[in-house]
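This document starts with one chain, in the form predicted on its own, laid out as structure tokens.
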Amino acid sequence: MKSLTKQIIFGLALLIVFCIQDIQAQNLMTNVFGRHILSLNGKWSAMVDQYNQGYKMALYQNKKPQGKTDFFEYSFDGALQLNVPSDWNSQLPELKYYEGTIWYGRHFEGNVDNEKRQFLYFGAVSYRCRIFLNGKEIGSHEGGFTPFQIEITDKVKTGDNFIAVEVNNTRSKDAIPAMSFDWWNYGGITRDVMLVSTPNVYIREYSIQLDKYKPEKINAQVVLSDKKPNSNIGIEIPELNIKLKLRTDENGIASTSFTAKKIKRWSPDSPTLYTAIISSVSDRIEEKIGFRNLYVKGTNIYLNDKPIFLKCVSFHEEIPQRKGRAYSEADAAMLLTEAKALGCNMIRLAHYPQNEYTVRLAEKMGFILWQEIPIWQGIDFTDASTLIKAKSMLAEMITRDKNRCAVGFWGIANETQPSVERNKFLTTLLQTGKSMDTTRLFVAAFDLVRFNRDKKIFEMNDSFAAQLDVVAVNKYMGWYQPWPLDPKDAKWNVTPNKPLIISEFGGEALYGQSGDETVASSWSEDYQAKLYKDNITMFANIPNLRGVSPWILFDFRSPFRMHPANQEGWNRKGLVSDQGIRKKAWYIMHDYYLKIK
């Protein structure tokens, strides 16, 4: 009876959350950069609201004193100025550790046009927010790493308009990530804000992708904003002599498959992109799109019908020298250039969807990408609302980047512990992802590999792994646990019938620190370098190993890491220091990648 009652309560909770989501949700438009946009970046007025009184005081109405006795304690007049996009923690010393609410506000000039629809588009706000326009709440969003949009066609005014955004980055049990995570909890409007104009009936979504297996078959779909049947749709790829005319069905959707001969497929060695033009009666969008085949066969990963070994590295969306979030194309170039110098053909964008500038530039530079949502340890898998949030984040990530051929992997979890609830949660996520995109490989990272001392072999027991296309393992041999045997004798039997990626390995070292290479507590570059050599020796004994990804490219900020002499709020596992200087282990990894063809 108790079990039945729990199921009823869980079902009701799901229904309530679904209703809330339906009220708030707006379908994201594909390729916002290809639209008519007005940037709302720059200096925004801001007010710290530590006790969450701003809403009660109607700060969002931006009232002005009208008489001699009027005054407002909560006001944007004379407020501090914060950069948008950026996090607030890196802009003022007083906000370095701040977790709570800050209100942002700014004016913009609007223009009512009956032939246009208008949207506010946020690249990301960390972590939850409510949006107000001209004194009225118009929308909200939860999730610090994915975009969202709010239509303001019937709310914007010609002339002066005022936006207020209540932003809160307080950690909570039902959030994603949850209460604790090994990176800085940056708060703020961390990515671009744009005013987007479209025709009344616009091209909301489209996908133009090479078939998973067939090298000359392209599958395409175009979705209009309204259910307009029998509307003309055009798809052009001039360099391939493709020019198609389609008509929408009763749902305003046009789908087709066609053959395109002489496609030069995208790869890390040759990141070819083609101009694609998508048009309707009233709308036209143009962007660069690449084509590639990516699939698994046996224990191999095939890119364009050839087995590939993934020479990967991870980095956070952070510029260590600035001690703040990365948010611009220049920031993306800095991070990606260092990965290119290391010899990588792949990047794991850990542990959350990163800036669109990074994704698009990575594609141009020839990186395969693994993108994931922050299902990072500590997630409450019994909470119905948490599952809804996870599905929403996954959908927003896939929608934004489904035309980016560089994205080869969708990651759905990192270092989660097996349980009935967890398996059900991740299975639902996997089903959600595959219902949206089957051209990518689905992966999760596990930290469950254990050494079987009787068999003298490394093994993993997790039934969920069988559902994935590729299995990844985080294993810090020589750091969090000592080597149980000589690295050259370390045999592995982990998911032997699937491709395996070592998605994290390494150890911490303070740049410039020398010490005994056999003593972990030396925190020395020498110990880190020896650790990398030992891991590389072990890799030769993993028969289904198809990629490795050291953790991590740069030292990064983390309140987890407070050793007063060697960490000081930094995770020191980087191959490159927080000052941007390469450690000894960087050169070992570089030489290893150089030898792999």
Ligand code: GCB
Contents of the next structure:
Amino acid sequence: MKSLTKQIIFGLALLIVFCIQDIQAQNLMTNVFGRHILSLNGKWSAMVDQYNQGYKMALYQNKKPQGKTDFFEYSFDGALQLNVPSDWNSQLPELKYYEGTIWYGRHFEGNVDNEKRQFLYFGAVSYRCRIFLNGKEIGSHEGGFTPFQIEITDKVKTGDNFIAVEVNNTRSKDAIPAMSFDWWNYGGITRDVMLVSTPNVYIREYSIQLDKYKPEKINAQVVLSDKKPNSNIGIEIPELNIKLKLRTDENGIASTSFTAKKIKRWSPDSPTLYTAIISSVSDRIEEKIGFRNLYVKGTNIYLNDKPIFLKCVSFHEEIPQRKGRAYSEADAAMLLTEAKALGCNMIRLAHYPQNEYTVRLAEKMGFILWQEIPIWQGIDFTDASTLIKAKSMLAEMITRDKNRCAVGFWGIANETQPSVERNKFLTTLLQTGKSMDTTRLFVAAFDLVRFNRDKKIFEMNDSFAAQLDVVAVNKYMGWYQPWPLDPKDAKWNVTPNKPLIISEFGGEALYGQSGDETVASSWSEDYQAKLYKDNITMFANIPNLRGVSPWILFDFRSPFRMHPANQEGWNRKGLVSDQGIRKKAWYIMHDYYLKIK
Ligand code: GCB
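Can I have the other form now, the form predicted together with this ligand, not the form predicted on its own?
Time for the whole complex; same chain goes first.
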């Protein structure tokens, strides 16, 4: 009986958490950059709180000593100054490996306006946080790579306001990612912070997208912040002579489908974007939007009705030269320009949703994007609270980027091992994703391809793969697995009825190191270059191969990689070194991509 009561209480608690998280994700506004924004970026005061005393000591109240005997040890006065946005690890040598809590605080000038609603919008805080305004807790968030907003309309004051944010990046078993992962555990307020104002009833979400299969049919949905029925909504795309008037239903939602002749569809070769203007009685927002069809038929992936081969590459959200998280448009330009030079038409944003500058610039530059949530090895699939987190990360990612036609793929997992719990978890995630988005392909990356020595063929056994639109495989032939046969004789029979992407392959090389091309432990550019040649030879034998993605564009920082001479905290699989210099393998990959039309 006791345990039944416990279970019921636990169940109810989960339900409450679920509802809160679900509401939070639903409340996210699309296109925050199209809004009236006051940036709260810049220097914030910060206090390292390794033993988690700040909350108990009410640091967030930012109190000042009043009488002669008063003092506060936990205080922002005279505190460290940290840049926002940015990780903390790269800002001070002592914080390089720091995992724990840091408090951030700053003042801003508020302005109460009855005609407006006001929100604090965080592009991302890594990994979990609590937010306080003028001494009171107003919200919290978990997940280091997706945005969230907190309404402060009735909490902000005219004049001085004080925000405190308690940020914690301690790894935990129930988190996503969990206890270990092959990239740096950057903590901090890593993306833009904004004070956003909107009309009282505002256009919270909209999606305007080409139908998955039809080249002239646009499906549109506009969602108001409030359930206002019979309210006028307008959609205009002037360059296509589109001017529509709609009315909201009882939920404040207006949906329509319409035909737009002569759309120039978006593609990597011609990344056309149109200005779309969405209006309501009290609000108006505009944004550049592109239109494309992307679907799977048989073993092919079709972009705008033509089969496409995905010339992909991955990068982390990191500027290696600065040894820190990427967060600006200039950072995005650096990473994307190097991908363009390699000859890519696609990027896998590894292994988590990256900042909006990257996504928006990639769209303008003509990259198809694979964006994923960090379900990366080691996730506790038996924990119901972890599933809730995964769902809200997926929902936040999709809500933020649902109008980015460049996003072609939502990745739901990387290198997970089959089990009943895993299958249930991923199936639920897939359902959540598909219920939110019909125009992207769903994909996951597996590391389960094995060489069958009897049949002399590469195979994979994972029943979950059948549920995906496209199957992806990470396969490190020549690095983690020695070649069991000559690469030119390597035959594959992996999900033969679906398109297959080799989503990772590669090996490590220290830039400038020459060595024996047959010896992995030479960590040489020569070994890495030969490994690339061999893999490219093998690719020719994979009948359903529709894309490849070398791992990875740049060397990246990782506490997994501590070889004292060759790694020193860096995963050296980059085609480009941490100093931005191309290795020999870069040229091999570049030639391969140049030859594929
Ligand atoms: C993988 C992971 C990736 C690692 C890579 C490696 O399979 O997906 O995150 O960084 O291998 O270098 O081992």
